[in-house]
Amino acid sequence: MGKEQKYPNLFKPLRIGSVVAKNRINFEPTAISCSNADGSVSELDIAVYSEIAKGGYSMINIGGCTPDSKTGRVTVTGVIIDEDNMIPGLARLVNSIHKYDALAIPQIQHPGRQCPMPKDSIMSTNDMVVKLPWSAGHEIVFANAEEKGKEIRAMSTEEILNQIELWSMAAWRCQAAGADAVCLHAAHGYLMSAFLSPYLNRRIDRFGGSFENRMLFTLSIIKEIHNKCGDDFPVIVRYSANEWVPGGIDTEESKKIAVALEQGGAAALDLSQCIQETPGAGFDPMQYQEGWTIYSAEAVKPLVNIPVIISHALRHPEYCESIIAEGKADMIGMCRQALADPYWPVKVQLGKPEKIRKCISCLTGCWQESLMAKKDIACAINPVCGDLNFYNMDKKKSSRAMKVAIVGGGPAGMEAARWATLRGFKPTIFEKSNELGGAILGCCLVPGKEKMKWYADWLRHEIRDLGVEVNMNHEVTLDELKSYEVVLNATGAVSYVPEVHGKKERVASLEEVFACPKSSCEFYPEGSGRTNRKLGEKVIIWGDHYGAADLVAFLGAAGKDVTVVTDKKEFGSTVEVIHMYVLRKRMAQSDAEALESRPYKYPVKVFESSTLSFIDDKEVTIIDSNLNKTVIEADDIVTCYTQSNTALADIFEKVDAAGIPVITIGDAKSPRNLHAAVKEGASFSITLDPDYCVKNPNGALMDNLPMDVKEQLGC
């Protein structure tokens, strides 16, 4: 079967207006906020962006290019085109895109109510307070501070006929620049999405009320936009298909979207879900599945001429061709996936499948630790993503084979041993288990996160690929590490019990509960030889982070009464935010959006800024911080507290002082999550130098030392 046989429909090329996609499958805008700070495209945009249209994606959007940066930035630092003095900087980014034959195509976007920034600038369709954690234009609410409310003012006609005219002239900068087409960003509830929505527009003037009013908007500013540029300036739109709020747009209303737009000259319709009242089914955290908002598209496509875009979840190029060659959709998008692997159509068409990195829908590195910190985009599962030291790596091939050991087979360090055998370096793992995996494994236990072994099962068949030397079952000594150049503690955190009165012995550890039990797997064909602690009805979580969340998850689906007791203000307030909506969804017997999963059996209790004083043999005392006692009943306590493991400390201590430097990373530095094990372990292998690899002051590898500092220190 030849290269293009087996995926036929999602490598024919579609027309969209006067432009022509080489293949199906769209990168999905999205604001990576990697602009400079005056809004003008960056090093960073070039790469990022350059590296997807590469990989053979045929359409890439441009996400959140404000109009108005006086009123509404979409990210802190994302693409600004209300000015003439943008456009050399977009022509620059634009023909990083054409470069690999991809369509550049500028999404414009004003945030309106959710606005990051200016932080003043608050205009929408209504006079409204929200809140909206989940945002990166949230009600910031600092340390000790309680949360109020956005305020929201609602826009004067005036201002209106502004927007419209702001949107149009950054089109036309975006033709001026050798965009191949525009969309706008109608979604989500950002300020276009506001109108469209009869949720959230209240409004009582030509601008809202009646399905046509509310589409004034959006219809003025296409027709505005083909005043500037031309009729065949194609306009593709990007609305909410279902906004799963009582009110809202559902199915029925998005038929009637979908035919005016259409009318009103859209060259394409590109699918989306939610607005932020209602993020799960917008951002799709790990619970959500492949293929769930297809239903919106094969409502939309039979009513309209043109091409009909579908995104959400979308991995596995098996059902993604399915999609095109069953006419649900005229075209495939994806935008987290691309980042977790821009390589992702050249890998399907070269019929590599096996090879495709998957995204995990961790939401961890593109949003909680990126837009929403206000930082540059990230990927938790590809260090690449978002950072120019890691590209053109090739470039970076090591002058010899390097000896590497590293102690520890999770994914901190998998990555390391990934990118030390690409350097040109001999690493060697040493996993004290029988399998390679370490935390992500628990994770197949907790219903809806099964998503976080497709990242486990990836990195252990490159480490089978890339020949890596594996010693399982081994407890490292002394001697063996002496014969390494450099070592890497990799070993993780383990679970603690924290000071108690009572029997302090009843409390279980972490690990014992989450421990995997299959009995049969390729990656230990002989069995895991791992069991379960069997829990009693009455449950009590004892500490906070990922461990405790997805303990909830695992305990409260297999129908235990479980109580959450946590010494933080708020529970799973360091857990991804969206996992954390959905999850406190399932902890009142409830579920998010568009989820359809068995309620949990009890409620789940929590006990916030709160610990365990006394444990009895039935029942435990739990004190707050206003030193507040309450007695409750417990078949079993599981301790979530988390350190650093320093079993192996009194080894690592003799190899530093025999001279081999050893470098600690992951969990074992400082317990977090899997998007800074995966990082820390890149980084350790692209900064070591065979030249000289001597840890500073600070007890970190030095790299790219200059060179009379080289003769100076006798490398």
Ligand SMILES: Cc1cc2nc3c(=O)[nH]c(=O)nc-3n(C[C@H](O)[C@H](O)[C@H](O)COP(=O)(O)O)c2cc1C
Second form
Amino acid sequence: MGKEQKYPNLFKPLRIGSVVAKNRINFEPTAISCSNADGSVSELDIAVYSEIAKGGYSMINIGGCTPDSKTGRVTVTGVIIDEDNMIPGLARLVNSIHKYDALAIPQIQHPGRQCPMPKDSIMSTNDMVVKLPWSAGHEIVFANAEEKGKEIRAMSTEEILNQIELWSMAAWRCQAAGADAVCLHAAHGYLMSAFLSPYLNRRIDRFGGSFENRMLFTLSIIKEIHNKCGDDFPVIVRYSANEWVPGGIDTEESKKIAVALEQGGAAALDLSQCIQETPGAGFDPMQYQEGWTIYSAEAVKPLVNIPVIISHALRHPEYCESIIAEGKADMIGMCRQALADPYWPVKVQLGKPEKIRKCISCLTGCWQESLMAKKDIACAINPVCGDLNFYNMDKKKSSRAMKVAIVGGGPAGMEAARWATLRGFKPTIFEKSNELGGAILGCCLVPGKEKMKWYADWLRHEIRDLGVEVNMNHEVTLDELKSYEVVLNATGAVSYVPEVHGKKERVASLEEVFACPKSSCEFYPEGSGRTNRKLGEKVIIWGDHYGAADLVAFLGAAGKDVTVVTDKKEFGSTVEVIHMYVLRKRMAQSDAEALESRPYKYPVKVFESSTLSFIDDKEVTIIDSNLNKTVIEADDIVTCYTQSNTALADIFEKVDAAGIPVITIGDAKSPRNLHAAVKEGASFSITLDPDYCVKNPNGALMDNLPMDVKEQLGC
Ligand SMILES: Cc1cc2nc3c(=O)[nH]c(=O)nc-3n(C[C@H](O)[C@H](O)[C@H](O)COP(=O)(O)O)c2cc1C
Ligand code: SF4
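Following the display of the form predicted alone, present the structure of the form predicted together with this ligand.
All chains and molecules follow, beginning with the one already shown.
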């Protein structure tokens, strides 16, 4: 393992109290929300966590375990550890982590004011009404709710004392299940954090007011855990080193907290950021750059002798190695990176960092469409994450190199080609442009979305390394497709101009504006030869969804005077909520916490529930749902309305009629997002049965047909 020396510090062991982590890479607490409805550990919990342990993370935090399901379950399917009958399941999970020599560390978390269950009589440190539209995804939020907030009530002293007992009993159960340590969740505005925070804690009793009083809840719990589990049972505390609200915890306060926690018996400190009022800093959408939180570890580490763990947006091995080498922190932590690629540590150790599928911080799979939607964990770019159909893939190897035509070289097509090749099929990609990547490529132009290109490049390298046959600059023909056994329509979506009176020809397409000239790209060192359409000063963005949001970010940063016209009630309602939070701040010429982008020259104006009714040479008429009209000047109008690409519909129909199944996926089925494209591409290829490739009456491919049914259907 000569290559290991490139990152020697990352692979040094680290003592945390009485236990030793085998390396410096921590899987941060993550509420994967996959347990059974009764809170017991599920098969999926074991699959997700044990794979991350297998990949070489030395500490596996089991996120979101509630000590008291009666007053606060963290997510609707989070782990519950408030009864002894949860110990056997937890022990199975711990064992599955120990199998790969990682430490198993449940994170004890009470959601307090950010609680999904129960829905009322929600406890916190005080009675403040919480109005958090993005609220941690655990809130009960109805689509049509104007007020996405809820009332909370201050805990009585009796309830606080009861919680101290419940948290310490939960830790005892973790120890009984074989866990190596526990982590206390004292960050992000949840219950323990609400005690620490001078902004959230408005109590006037022993548990509020002075610094000592605000620390009392956490320190009492550490003390009681040690009473029940022994002084050598390590307790790690994760807290927000900066809450980014006036009057909240800042760096100076976080230093005091660190010292107090060490004195109170904490075995390590895991520094995070934010409360739910400042979600940008807590969940790091794409705009947050790697390394932005290191300042907090640098501030705290010199003051304590216990290990300091730092996380948030860490992705590159060289950078992570430098954090440890330069003594800025003792351990680095990853949450989403481990979901996007559980094998980050072993790929780094074996000197294959280019094989890492870097998390692009999109928050669509793991947040918007998982926790926010009350579903199991998922990842937009890793279809395996949270899906039992994908684990144990090696059992799905095919005995036959089935010929698969994949029309369209975007993410859906490439992901399908990747899995098809891995299964032993023979896929060919037909791409009519001169580049693989599809809709992702336009993102290179959008400030803050450069990470999308990481994924495009990763896919392109995988396609190259797997030796997938690619026909670029090629419009596929009927005759060509007829030589395949199955055809995948992954041709994506295209923009269109809705009906409008006047000069429709003035409307530019999203694709023209986002045609990336690629002046400095590995795939086009001398440029792609493309030019993107230049726009005048005043631009109307007509439409919604990701394309429109990206265009706002691109044109706003370029100093254009932008007006959005959307027929939706709320602009960006289908875009990931924390990205929209950052974008809205920028539209108002400010920025989200901890970011410092150059303010847009003009505020972005938005007409909701509206559309264009008339386009003149210079002026455009906007009409709202009450038929009110507004006339504004516009140099250019760009449509962001998209529909599935039907350019090859005739050919596909004929192929299907010839008995070769055509399956449509991704945006070609209906315009959605990267998550849908990747999942459907991968699912297509794992569903393919080389013995029997037939669609059912619903048009879906069948898989896992029983032997007798195959026989009956004439296979
Ligand atoms: C789906 C999801 C669930 C999370 N659950 C928890 C949790 O239970 N406890 C916690 O301390 N942080 C939680 N976080 C925050 C992460 O641990 C981490 O701080 C954040 O995602 C930024 O780091 P990353 O870039 O490595 O993901 C969660 C984040 C995500 C995206
Ligand atoms: S869904 Fe996006 S942010 Fe979440 S883990 Fe996957 S790539 Fe990262």
